[in-house]
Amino acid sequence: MQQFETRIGIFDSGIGGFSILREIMGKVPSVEIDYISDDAFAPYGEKSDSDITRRSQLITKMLLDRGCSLIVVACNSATAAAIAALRQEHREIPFVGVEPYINVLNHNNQFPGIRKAAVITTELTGNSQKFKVLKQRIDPTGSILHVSMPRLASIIENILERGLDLELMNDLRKELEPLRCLELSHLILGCTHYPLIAGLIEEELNLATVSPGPYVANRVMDILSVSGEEHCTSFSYLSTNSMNWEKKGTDYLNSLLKYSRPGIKPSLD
């Protein structure tokens, strides 16, 4: 087995960052990956900015102790609350954050058929100064609507934990209800949990979704300037509930992302 020279760390409050992880594994060659799911402190969306920053500093130290030379903050809430402090504290380490891809209307060629778009976020991200500044800078005329989704991230966690049943499908439909009357062509997914069920969202709302994963992976490639044919097919995983590192493969990742592919209509349990 090839030993990769570059090690990158990824963390999120849960498994939402797996949508980012998949893109990085598929695009960035010659790297090893450590992923921390901070389940013991989840959800970040209910915590203060200062608490999220302190927690992000702790998780960052854990990844640096593993030898990571680049860290992906695969969480919109942590990016908004903590990434500036992390960059200030660790000036020698590149940090890549996650932001909603609001710039869709300026890239019509990338999004054929785009007509009307909205961005959905957690309440914490939507209320953050970082998000407000980002949206004002990229969308000063307010062409893109913004809708906060208070329960969507937790609904997604439940779907992935126990499978999609009628109760959870009804919860999902109720949470998405405010979007149905907006006549959207595209929906920007402003939380890394949301791409995990992009296929379900597209089926329910009859629109196309826009996820940040490909853009994050491209940014990682730009920073690392890595090359090579071989991509990693496994990653090291730690949940802060157990604090035990485990090796996980692409089969495990794909099983958790089964609702993410557009056009897939799952059978209900």
Second form
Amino acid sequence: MQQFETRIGIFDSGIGGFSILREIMGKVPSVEIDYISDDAFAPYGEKSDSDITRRSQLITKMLLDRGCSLIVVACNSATAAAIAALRQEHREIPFVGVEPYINVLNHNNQFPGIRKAAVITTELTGNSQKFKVLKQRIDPTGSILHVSMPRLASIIENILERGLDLELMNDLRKELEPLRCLELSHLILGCTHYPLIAGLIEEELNLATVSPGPYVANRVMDILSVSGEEHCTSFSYLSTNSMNWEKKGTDYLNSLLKYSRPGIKPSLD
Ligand code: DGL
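Form predicted alone done; form predicted together with ligand DGL now:
Below is the entire complex, every chain and molecule, led by the chain shown above.
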């Protein structure tokens, strides 16, 4: 059994943070990972900043009690609402947050064919000061559109829990409807749930998506001085619904992430 000295904690309102977890597991060697899914309080995107901060403080404490020495806030909404308070409260602990990768504008050579882009977020992230400041700083002329998606994170939780059926596909199509007429070439995913179905979104809207996972994993690599070839192939998982820690492996993760790649949409009609 793998035993590494460095332990990192990751949390989200649900399984959205798995899109970040996957990148970290693939890139950062020699770490143990604890993941908390705050299902008892999900979705975060429609709660108040103070409620999200309170939950984030509670979950951070649980992860620190297990010996985590770096915390990844694998949730755009919690990063917007709570990361400043977490950093203030635990000055000795590095916190890595997630923000939408609006920086496509400055790195357009990495995004071939980029013509027109939009960023989609939860309502909480979209209304947050942190997001507005980021957007204004990187995109002062407003060339990237912004659309809030009130139900998308919950629809994704349902798709991954019960499988993609016709009813959920209709829910998804309805939620994506405002994006259809925009003729986008690229869609920046500003909620960690969205990359879980990036393949479906790309097929539905005929565009390319941009996810922040790889950039977050790079940041974790920069902070931790870990080296080695060995990557973790399992992680410890707790849902705040059951409050039980369980071990999960890469097989579980890969099967759950099947809609993150294009080409696997089942025939529903
Ligand atoms: N995955 C989260 C995010 O990145 C929150 C989704 C939700 O619970 O509303 O914003």
